[in-house]
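The form predicted alone is given below as one chain in structure tokens.
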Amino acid sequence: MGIPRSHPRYQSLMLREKLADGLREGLVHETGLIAHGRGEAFDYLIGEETIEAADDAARVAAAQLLLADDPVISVNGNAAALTAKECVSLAKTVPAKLEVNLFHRSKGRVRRIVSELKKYGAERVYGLNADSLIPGLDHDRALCEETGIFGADVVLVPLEDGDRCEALKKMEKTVVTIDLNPLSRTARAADVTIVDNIVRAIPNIERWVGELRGKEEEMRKIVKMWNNEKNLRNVLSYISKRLNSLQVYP
């Protein structure tokens, strides 16, 4: 449909097109469009922008992305259908792989994702050769590549995916997450949650990766201090004071 610029939810109104594309492209699960719609509620609460929390966590997501071994970027179909570009730039920039994942999964639908993470220039991504599981989980999500996700030390899980989250928390990896829900059990267990929209976190850290890269030491002591839990209350007392100070009749 053709939304003009001057409607007040114009970029909002955008990201609802582009995953209506993607659930007709074969890329998102038609469940995928009940998650943005939670996320989009908590994105009304935080004001649609990046908050100072959020930019905070972004920081030490890039710092842990930045540090790592053999970092990983795990995509989704709601994050190739919003973000496929931005996570092949993230993924150069660091660098970092790109590994499929899905809860709902068809081989078709992960060759979909991985063509359209390539479209953009991803030279390689895992997933089609799944060959480990990710121990605890009964589902699909198990399913990894041994020299991707099972294999790495950092791993970006951006959108909600609580039980994975825990999963490769058990395995002793960190985890950084991308949840506009700051009570979801994601956001909770992650080693880092950055409570923004996606469409606006990953740029967000990239931009990160270019400031910090190379300072080493600084880094090592963004991550050292940093406390999830408290970022996540800070993010909590922001949606509280924001909706203290509305007018709901002008």
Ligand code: PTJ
The other form holds:
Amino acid sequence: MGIPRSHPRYQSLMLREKLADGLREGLVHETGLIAHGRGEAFDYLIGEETIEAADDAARVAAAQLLLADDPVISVNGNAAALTAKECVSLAKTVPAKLEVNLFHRSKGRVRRIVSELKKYGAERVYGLNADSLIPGLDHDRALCEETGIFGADVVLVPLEDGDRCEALKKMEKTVVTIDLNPLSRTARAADVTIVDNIVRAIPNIERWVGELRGKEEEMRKIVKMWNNEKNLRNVLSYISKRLNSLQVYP
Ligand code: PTJ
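Switching from the form predicted alone: structure of the form predicted in complex with the ligand?
Now the complete complex, all chains and molecules, led by this one.
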């Protein structure tokens, strides 16, 4: 569909188109469209921009990825449809491994997402040869690779469901998430929650990786000082102040 650039909702409509294309190409699960709708609603509430609290979280996320021994970026259908190129670029910059991990898992969809990431230059993508299980999960999202997510110390899990986030925490991994819903179980269980649209958050983490690389002392300090609960409270307070200040008829 040709959406004119002049359309006031151009960016948002383009993201919908990307997801619809992703569904047709077999990257996105049907329910991914519903998940995106929920994300859109929260994006509206924060003003469809990276707010300060999200930028702070992206900075800590970059520090966590740089300080990690074995960082992994987990990619699902929505993440692949919206940010395959950006995920590959971030993985190369850190460097971090990429693993496809799906809630509604099918071998075909894992294969298609792996190819999509390779199309943008990923050399190795984990996920097809799942040989390990994340303990405590009784659905397919438990399936992962021993040398990928299973063995990682820091995992970036965008657009996640709460269960896996909690299970990864129980494995003593550091979990970084990107979730527009500051009230989700994932947002509350993760060590670092970036409340931002994935399309803005991934490039922003990469920008911070560039800024922080080599500044080990500074990175250790910001990781130590980080309080995720406080940051989520800041997001909620930002949203409520913003809503109070909005006029229905400007
Ligand atoms: O590809 P699969 O099979 O792994 O399935 C992926 C989905 C997203 C369908 C699956 O993980 C799922 O059902 O997720 P949930 O439980 O709906 O959670 C998704 C979260 O991501 C929600 O809290 C949304 O608000 C949030 N979200 C949706 N779109 C975006 C987003 N957060 C950031 N950027 C977005 N574009």
